[in-house]
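First, one chain by itself: the form predicted alone, in structure tokens.
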Amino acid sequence: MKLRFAPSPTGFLHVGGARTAIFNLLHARRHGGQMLLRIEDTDVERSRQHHAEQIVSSLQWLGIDWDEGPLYQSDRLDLYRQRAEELVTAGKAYRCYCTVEELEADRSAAEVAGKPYKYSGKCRVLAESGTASITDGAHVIRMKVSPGPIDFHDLIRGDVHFEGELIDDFVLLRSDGYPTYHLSVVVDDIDMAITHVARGDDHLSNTPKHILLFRAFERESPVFAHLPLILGPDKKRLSKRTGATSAEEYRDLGIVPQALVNFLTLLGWSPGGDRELFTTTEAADWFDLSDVNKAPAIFDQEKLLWMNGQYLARMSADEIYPHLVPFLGDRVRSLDELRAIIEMTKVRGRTLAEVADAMQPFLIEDEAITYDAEASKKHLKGEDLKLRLEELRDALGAAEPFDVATTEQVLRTLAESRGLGAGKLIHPLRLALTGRGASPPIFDVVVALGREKTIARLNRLIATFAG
């Protein structure tokens, strides 16, 4: 078995196409077999080199191991001009030369009269009669199409049937020598040796023209799975408020890509049971393109972002810095230095955006804190405030061991003795270390901090707002 992700490069790798890639790779893995990446390049108007080169590095990003290539079309021109005058040669297609006025013209006339355009066959006319008088000049090639069912079993439609009625003579060879998405695709198929093909929806349409041109060549054709529509919540075509995004843009967004893979390979397809979490090894062992469900899936961005979540909180400090340290910008630090503080943010947050933001209190200097207004309000008042944050700062400062269990057993001591509740100390110190009015577990914060960090945000504290 062997299966193919082929892109073309006109943009990055949308959401859709990162799903096609993931579906391709865990069929072929559950059935022990291979998938090629294969640049679709041949339109040269509209492909270019650095979104191919995004396309590799987005696909790498999310731990797509492909087993060969990337092969690319443009790599294999003289083959397709090859393949398409062969096709000549043997009496399945034809030289035509109409020009683009006379087929406009043709298309025009169709409109008024209200019927579909089809192109008229005039070249095919001539050259099955032998009276063409143009064997010079610019022409393209066409396929012959002969009436009669094209049917073939999608392993997610079922059976599928179209007409050859209907069918244009479509072109293979274009009069700049450049192939159709259609001959390039079946020859390298063909010469790939391309088993089963899972592409968009979008593609049926053009699935009886390569049928047709397999049988042309005198091949079988691959298995066809055509995958079903991504939506947005609102059931309309995936816009860029919906979630029409390159897969870039979610890794700049702070998600991980083994979340992003879990949360795509769920876009129509499903494990059984209750299970939404799983790793790709795992899902390739239960995963086939006929399980697919034929409705469009709907893409939530709010459930991203709860698994991304998930997936976060599950992940060791270690697994997670690899893809912290662009959030951090230049508070970078070592993972030695952060390894404890990013096991106290990781479940903060739902992005790496929002741990990292979690994080900062950590990592800027004492001067940089800034009190949230707020919390500022609610916490820091009474005329005893000044006295409670200095015996607090003595306290603390004395405190040996200085870890979660006994700086915590020094405030509530403080507090009892005082006989106040062990918020008046508690929401003021989060206030000094953090400035927010909500963080991580006090204490594992005063430690992550240290004594003389502690000491001195309390004195600032002091001197800000009791002084």
Ligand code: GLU
Second form
Amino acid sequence: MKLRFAPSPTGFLHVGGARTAIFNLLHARRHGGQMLLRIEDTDVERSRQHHAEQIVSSLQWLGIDWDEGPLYQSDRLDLYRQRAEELVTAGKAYRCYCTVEELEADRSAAEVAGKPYKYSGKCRVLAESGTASITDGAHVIRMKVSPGPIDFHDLIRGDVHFEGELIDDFVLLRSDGYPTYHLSVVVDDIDMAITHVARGDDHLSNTPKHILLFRAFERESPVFAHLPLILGPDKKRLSKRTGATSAEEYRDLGIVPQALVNFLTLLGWSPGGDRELFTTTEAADWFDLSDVNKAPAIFDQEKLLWMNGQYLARMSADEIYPHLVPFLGDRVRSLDELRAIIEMTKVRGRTLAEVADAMQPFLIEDEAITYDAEASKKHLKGEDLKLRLEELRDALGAAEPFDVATTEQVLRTLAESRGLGAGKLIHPLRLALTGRGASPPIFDVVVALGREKTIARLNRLIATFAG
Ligand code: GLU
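Could you drop in the structure for the form predicted together with glutamic acid? We only have the form predicted alone so far.
First the chain shown before, then all remaining chains and molecules of the complex.
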């Protein structure tokens, strides 16, 4: 069994493309097959090498590990020309010399008559009658399509039927010698021994053409599986209007690849039960293309954020660190310096960006702490505030050892001895240390900052009160 993911490098890796890649990989892994990566870059107008590189690096980021490739179709142009010529020689395709103007005129005439446009077949008649007089000059190569049913069984859509009658003599090779998508995809699927083609639903109408080509090359068609569309929350095709659409954008928002892959795997498939969090390795034990739902899947960004939060909470600091580095900018430190801080803050955000934000108080200089206005208004009050903070500073200064249990004990003893609720000390302490109204558990914060910074930050807040 061999599957392939065959992106066209005309932009970033779309999340729909990423899901196609994942489903191909999972099916291959489930059945002990191979997965090939093929870059379909024969559309010279729209293909860009840097897009191909971005797609490859997004796939690597996602952890999609193909077995062969990337192979580039642009390296294989001679093969496509050769195969098109073979079909001409075998009488299964023909040269068409009709000019763009002629074709346009036919198209407008069809439009005026309210009929669907179909190539007139002029050059086919000439070719078949052997009276074709022109043998050189600009031409395309067209497939000779015969009427008759084209039936196939799709793993997802079930039995699919098309009428050859309705299919045009489609172009295989353009006048500039470049293949059309139909030719290159079938030549490659044959040459690369692809057994299963899983691709977006938008290709369904291309499939009968491909089946005709497999027949013309006297090869068996691969098994097809057309994946349902991914819709936005507005039930329209996923687009920029309703959120990010590329894997890169989600990376930049602070989604970890494991969470994105898990989320995308659930778009149109489910392992059964209410199981939602699983690894690719687990999914590869359960997945089968024939279990994919044919109804469109809805991309719920809120759910992705939730899932990412679940992943962050379950991942170790060591696993999170490499993904977090870009979000820390010039405040980045070594993993050893950050391990405890990551452990403390990883549950405090749904994205890496939010975790990096929660880490800020631990990474900035004492002088850079600014006090949240709302939290200050709520917690920095009372005539005795300054005294409270000074006593707390002195008590913590003497805490021995400087660990979570002891610093907590010290604070609670002080509160009790002054007849105060512990909150009267904890909230101002949190503001002094982080500038914020919310933080990881306060004594974890105290210990992570250490005695010196705790004292310095308390002093800094105390200094803001005159007198
Ligand atoms: N290159 C096509 C695309 O990006 C996919 C072709 C295929 O999978 O057959 O839409």
